[in-house]
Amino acid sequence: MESLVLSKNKLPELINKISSEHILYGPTEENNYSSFKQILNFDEMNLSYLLSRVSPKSILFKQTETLFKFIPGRKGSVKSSEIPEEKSVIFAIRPCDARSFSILDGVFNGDYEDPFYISKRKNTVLIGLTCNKPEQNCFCTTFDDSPGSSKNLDILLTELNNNYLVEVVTEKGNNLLKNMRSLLKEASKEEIQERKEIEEHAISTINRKMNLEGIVPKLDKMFDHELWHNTAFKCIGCGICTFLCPTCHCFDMQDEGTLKEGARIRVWDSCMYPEYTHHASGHNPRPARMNRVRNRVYHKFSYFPKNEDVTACTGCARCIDYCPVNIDIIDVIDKVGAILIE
């Protein structure tokens, strides 16, 4: 892994070079919230953000996406939407959000391949930004991750005093910087050490941790436990936890159109809504809120570890920070761990 240095006053030039050759997405501020949007010039970005409200997964797994269009009738036709091939860059993504893509890869590039996600993933470069000051509810270290992890990134930037340490992690990242080498210089040992110390300090400030030891077999014995009823009693079923989660991927298919033309559209959905599992027969296998609250926990902390050998959580804490009734997923898992099961 190559370590380089970029002066802060040269960052706008780097950004403008990237945006001239790629579709560039970066953090912007709107109505006191951060969100990832397409960036046309450096001044649009807000690099002082910690986490965007909606995760950058919405760039590769769009909230609304047309899969194909059709003309009904005897002489009808179907026209598939073009698979996106444009080159893009997600700039200043946090390491926990980058990790979410490695989890979603198993969903959209598994037994059934999703060409829309796969193409965007293949053609997107992830440039991360170290969390120098994690938030109070962050718990990424639970998953052997770090505020300064480069594991799921192509390039990682760490803010120093007057510079950014630039770590080139993959060949994709190296190719992106080929025509921008004049803006960079080789990092000194002192700068590399400073980056290490910043990461160590950031890790030391993370006070919350989820104890996952033995959770999977424990959940196997707790399907009908009163814990799910007690947790659901507090939940209002708004779905915020799922829509803001960087690893949730539930979606619905909707056909929309007129007598002359129509389209099949994929839209985000939530397992916290009763309609999500409502069968055409009228039967609903998850009729009560308790069933849906339980399913969300089991999906991330039981089914995913069993099927994909990974927990479907990144420790970003969005579900904790934005829950209107203060349901805390760390507390829920800690309660699971504390319950004695024979």
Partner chain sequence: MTTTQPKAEVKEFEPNIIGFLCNWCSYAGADLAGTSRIQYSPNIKIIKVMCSGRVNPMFVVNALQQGADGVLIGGCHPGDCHYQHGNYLARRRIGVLKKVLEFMGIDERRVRMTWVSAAEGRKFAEVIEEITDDIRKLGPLKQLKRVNEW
Second form
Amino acid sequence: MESLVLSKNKLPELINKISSEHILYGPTEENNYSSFKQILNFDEMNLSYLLSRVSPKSILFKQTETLFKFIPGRKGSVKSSEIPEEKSVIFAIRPCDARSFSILDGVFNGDYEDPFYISKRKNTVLIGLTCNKPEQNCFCTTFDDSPGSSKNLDILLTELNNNYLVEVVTEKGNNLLKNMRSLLKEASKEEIQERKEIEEHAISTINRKMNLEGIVPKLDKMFDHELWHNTAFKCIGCGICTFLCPTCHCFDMQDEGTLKEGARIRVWDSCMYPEYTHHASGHNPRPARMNRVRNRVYHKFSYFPKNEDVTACTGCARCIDYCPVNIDIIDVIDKVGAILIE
Amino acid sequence: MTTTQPKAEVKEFEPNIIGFLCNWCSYAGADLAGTSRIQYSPNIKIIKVMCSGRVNPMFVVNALQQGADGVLIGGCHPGDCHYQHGNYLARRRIGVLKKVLEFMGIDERRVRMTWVSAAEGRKFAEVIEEITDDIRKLGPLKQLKRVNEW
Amino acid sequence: MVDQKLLVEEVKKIVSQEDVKYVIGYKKGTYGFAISPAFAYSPEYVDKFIFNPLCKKNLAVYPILEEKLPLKKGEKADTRKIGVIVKGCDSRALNQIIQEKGQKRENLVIIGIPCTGVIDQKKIISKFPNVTDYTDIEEKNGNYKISINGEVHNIPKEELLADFCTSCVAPNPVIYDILIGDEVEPWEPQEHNNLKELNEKTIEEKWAYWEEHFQRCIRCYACREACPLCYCKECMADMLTPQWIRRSVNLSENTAWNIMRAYHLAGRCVGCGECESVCPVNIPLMELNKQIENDVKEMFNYTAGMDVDEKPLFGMFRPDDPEEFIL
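Can I have the other form now, the form predicted together with its partner chain, not the form predicted on its own?
Next comes the full complex, this chain leading.
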């Protein structure tokens, strides 16, 4: 891994260079929350953000995606959507959100291959920004991740006093910076040390932790435990947790169109809605909120670890922060851990 | 020498209007207008409903989404409703819907309501002329229309 | 301010009644200023109950969420009552639900708490970011006295008060079986936020304003689920035959959804502000709701949820309703 330094006043130049050749997504602030949007000008970006409200999964796994178009009738035809090939860059993504992509890879590039996601993933360079001030509910350290982890990124930036420390992690990242070398210089030992201290400080401010030890086998034994009833009592089934979650990936497919033409689209869905599992027969295998709340926990902390060998949670704490009724996933897992089962 | 001037082809905007007319009065009124050979703008497309009270306000929103520039709801005169008071209820609903649309920035004149009895073929034609004129002036609806691009 | 002891004592009495299944109240949340709804099945659990200005959540949403799953053979339906702790606006919501026959009055034990306004979570979090715990919070002489880590902060009430509380017309519960504490002096309701400003805009400006907001809507329907009055068995937005609103997320469908939500709450919205405060993308839904509330008041002299015997707005009419818009 190569460590370079970029002075802060050269960042706009770097951004403009990147955006001239790539579609650039970056964090913007509007209406008191930040979200990832396409950036045309450096000034649109707000790098002092903490976490975008809706996770950047929305860039690779769009909320509404057209799968194919069709013309109905006897002379009808089907035309699949073009697979996007544009080169793009996601700038200033947080390490936890970057980790979500490696989790989603197992879904969209596993047993079933989703050409849209795969193509976008292949053509997207992830430039991370370390999280220097995690907020009160962050718990990424639970998953052997850290606010300064470069594991799932192509390039990682760390904000130092006057500079950004640029760590080039992958070949993809190296290629991106090829013709921008003039803006960068070699990092000194002190700067690398400074970055280390910043990361250690950030880790020390994380005060929440989830105890995952033995959770997977334990969940197997407590499918019918009353804990799920008790947790689901206060759930209003709003689905905010799943919509904001960086690893939730459930979707619904619908045909829509006019008399002349139409398309099959894929839209985000949420397992917290009763319609999600509603069969055409009228039967619903998850009829109660209890079933749905339980499914969310099991999917992330039992099924996913079994199938993909990774917990489908990044510790970004969006679901904790924005749950209107304080269903706290750390609290739920702690309760699971505390229950004694013979 | 005469140069052929290109004809000034100003194609006036022709609005698309959906009319929800009640079976017992307004629709019969429209029928009368037709059988009496009264001329009125062809911009209105009529959908017959059993009562103006049947018109779910989402019908209106949906019509606007699907390409209508204006919507007309026609019912019986107050007191004449075949179902006693369907038109009274419709009046409340549409009145509030117009307020909601106006507040959101969709001109409330695009949603109109009228009382036309089965004997008022003349009035029906006049009403159609009036709203067609109004909506023609307002121009095409931009706000709610579905793009239908995938 | 409500006497904590009195609250716990009274609720304990209610939970102990044989015909009461459980009582819904508030307890401290798992972090920071979070408040969690709490369900007390036994008197011992009631010790956790609190009430402070952070208790914003409208609990009137819960009795209607009570799931009635198919009974097993020989099983008898549980017909015991449900107790709910309500503030002024929450009680109006219950009133409205009962009026619409969504709930039966006799199935509820309503525990009223006079309210002097609640704190907006977003405001207090931006004022005190990263506070992991607080010891006490109370309202005193127009200030909120907040004790954090032994330090006492005095914050003027206006700075933290939720916006919709300024236009509250019923700080005291309008329907209750038992009232905890004394009634408070109602205040003069003020115009909500920038409603006046918004009304002075031209129609193009209005659309530009809402277009920007609706564009961002992610259609998670949290506004619907959090609303105590959105309790249809199947929401029109979820229907497939006919499909009223397409699932794809774009401006047209988002606008249609927002018109539908706002419209279906016309003459029913009680102004509890739940929809706006749960919205993950900060759409000012209360501006819409309040505007319609004002319109309905002006047109029909109707205020939602004040009188349990009144008929729902769209379920009745008067021959002399305004009709100047009719051709």
